[in-house]
Amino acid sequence: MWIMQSEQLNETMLLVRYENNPILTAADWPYPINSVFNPGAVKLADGTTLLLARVEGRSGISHLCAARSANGIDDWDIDSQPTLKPDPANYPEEIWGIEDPRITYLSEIERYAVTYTAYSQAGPGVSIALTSDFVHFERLGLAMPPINKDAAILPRKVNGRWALIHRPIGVPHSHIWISFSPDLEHWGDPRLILHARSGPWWDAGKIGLSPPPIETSEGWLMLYHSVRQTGSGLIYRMGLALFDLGCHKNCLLRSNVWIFGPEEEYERRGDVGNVVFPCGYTLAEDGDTIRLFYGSADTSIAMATGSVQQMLTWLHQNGQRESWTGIV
């Protein structure tokens, strides 16, 4: 990984595409699907990548599927099949589909944390399901009723109790909250965290957690997404956020610039325009490389390479303190 030699970081030099982007589409997938997009990412034992996706199939309706490559780039090898369908049956808030994982590994329990977009008639939910191999998994249901969305779960435990970063729907503002459970599926003590500027800011009227926050020495770095609505529709773009170890209403600093934005042809244009959504990152044996693997234009799978380090350098450079004290 390059090191900037600079004394200012520029923003745009924080995530750098791969060059043969976007890594999946639909023409990759074994069995027709409309698209693919929004991936949950996690590096296995093995070395082995492995990014369950949001597959949405000529129906409309989404699913998940993996796919596993030796080296996290090409070579992908994709389940023959849906890895993790819809079970409306069973569990009535997927009637409409399961979107947008999230993944986290939990040492404690040795098992994989599955945060998804249970999409319901009533609108989207949180729903967590556990793996440890994603061949197999157990639902855990409904963690956040709707309406409620891009979730993800702390690889440890904060206070005795484990920690759920969620996006409840708003009007007129979206903002991103944190809620506790000391078993993984009894949920409470809400509190904001982060959120929604008001007025032409890059991040105004609804935010929501990009992939699950990464544990560094001087906090929690979350990667935060933005929806902003402009003349001539919505556009979807990427900042930092530092919390504290606790990760309670503290937080230390967030950026007062988008950092990443659909700039190339395959983010501009597809199903839904202007979008870059990642869902899903994998580290490098170093701790800092970062590949950050995202859905853009809900059409199509891509990633970008990145320092932690310097992101980190950036948003103390870049940022401000979060000073809001509305809702608690």
Ligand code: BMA
Contents of the next structure:
Amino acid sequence: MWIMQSEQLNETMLLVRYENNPILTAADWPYPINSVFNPGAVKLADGTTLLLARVEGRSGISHLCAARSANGIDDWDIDSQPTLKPDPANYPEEIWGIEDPRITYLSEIERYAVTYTAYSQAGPGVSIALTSDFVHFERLGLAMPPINKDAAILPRKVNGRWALIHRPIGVPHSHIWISFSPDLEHWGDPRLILHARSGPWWDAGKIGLSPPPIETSEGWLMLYHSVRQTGSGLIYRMGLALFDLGCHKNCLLRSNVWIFGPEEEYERRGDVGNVVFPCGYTLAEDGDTIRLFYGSADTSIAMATGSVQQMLTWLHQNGQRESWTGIV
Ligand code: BMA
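Provide the structure of the form predicted together with this ligand, given the form predicted on its own shown above.
Okay, now the whole complex, with that chain kicking things off.
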């Protein structure tokens, strides 16, 4: 399905929307909800695609709910009850809900790590839970205090430590950081790895990790989102950055333009219009074709397909080296 070598690759070709989007809406849910969006995604050992979606109830508080599909597109089997509910009695930081999960399989401990937003009265922080079946979860509690979001763990240790990408709120801009841990519970040694630009840039002011980074032969390919402030509200879009495979701290290339933004009706209109917000992807057996699962307008779940190799090729042709010299 990918374009011929001779065609000029441009950023509008990198992700192709599924023709029957959205793939999941509140109407599909087995219990009454307001909206379903921003799912983490993983392909299980038997090939089943599992989405762990953010579900907003009619209270405004969110929980997480799993949906499974053999082909990853339709015929979803949705848990009849919330899969992971906020537990404020034991984890007070979850009092206003849990949101936006990212999933990484950690082969060293043979469990999936789910990093999610724990919405506390002091603001959103990052929490971690471990699971092997998406039925039973072991909560590790708060990894990053408020205000922090958009976090994912890399699948294996870097120089003996786990690595967590996250996005603290900064002044005046909010950038993407990485922190390290010997045990998934104690995090430190933070470093800024991708800065939000300034002025009229598409990724000015605030950026954050979208799904967990994709490992390629050239480095970690990061899809990141930008939050553009305009006179008529926010626009969430997505761009690409490539990081060093070894230490994960060096950005090799980043895109100067966004590669995916709200265009379709289901992305433009909803509870929060003009939002595309991916938290997960699955990779096909060819090791190249990704399915990106994203929240559209904080209302439903949609899917787009792309080629990792084409994203890398495009980034080499159009990206620029990170030139920012920050203090960290
Ligand atoms: C972000 C997160 C996302 C949401 C987005 C747009 O800050 O809260 O869950 O999709 O805003 O409202």
